[in-house]
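One chain comes next, on its own, written out as structure tokens in the form predicted on its own.
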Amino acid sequence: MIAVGSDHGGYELKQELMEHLKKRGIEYKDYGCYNGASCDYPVYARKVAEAIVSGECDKGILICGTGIGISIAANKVKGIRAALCHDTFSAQATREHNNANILAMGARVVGPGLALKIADTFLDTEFSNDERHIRRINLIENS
């Protein structure tokens, strides 16, 4: 199950993303926002992050205008490794090396075509389980 969330700046892209996930047969849960009215991105970052930490969802995707604020807010939750990615290489690397559990994107930075490719890459890439990456993740988690 994929947790999906956005603020008003990411609302339209989130709608396209959820339609894309549905077409791929990927289950998701929408944690808001639910319209384009101005709202506070930390609220939705926390909802998605807590869904992952609780085990309700496996991974998450968060979208705001730039992806910066929403990724910072998500990373405040212990156990979350949210990665801001605006290209497929970063999305692949953060899954393989960092075992990132949330993808953050900026709707004002990437268009929907690229955003969907980034999301696919993030969701389809497995963690490498290399010892050096496990060691580094443990250093992040325990700092």
Given for the second form:
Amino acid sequence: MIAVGSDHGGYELKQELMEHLKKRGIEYKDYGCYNGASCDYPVYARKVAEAIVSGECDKGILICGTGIGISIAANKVKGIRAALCHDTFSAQATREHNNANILAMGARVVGPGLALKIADTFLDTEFSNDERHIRRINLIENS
Ligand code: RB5
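Got the form predicted on its own; any chance of the form predicted in complex with ligand RB5 too?
Time for the whole complex; same chain goes first.
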């Protein structure tokens, strides 16, 4: 189950993302926002982050205008590794190296075509399970 969330800046891209996930047969849960009215990105970052640390969802995708605020907010929750990615190389690398559990994107930075490719790459890439990457992730988690 994939948790998705956005503020008003990411609302439209989130709608496109959910359509895309539906077409791919990927189950998701929308944690808001639920319309394009101005709202506060930390609220939705927290909802998605808590859905992941509670085990309700496996991974998350968060979208705001830049992706910056919503990723900063999500990374405040222990156990969350939110990666801000605007290219597929980073989306692949953050899954393989960081075992990132949230992808953050900025709807004012990337177009929908690229955003969906980035989301696919993130969702389709497994963690490498390499010892050195596990060690580094543990250093993050235990700091
Ligand atoms: C909202 O205007 C904007 O600040 C927000 O979407 C995001 O870009 C914050 O980092």
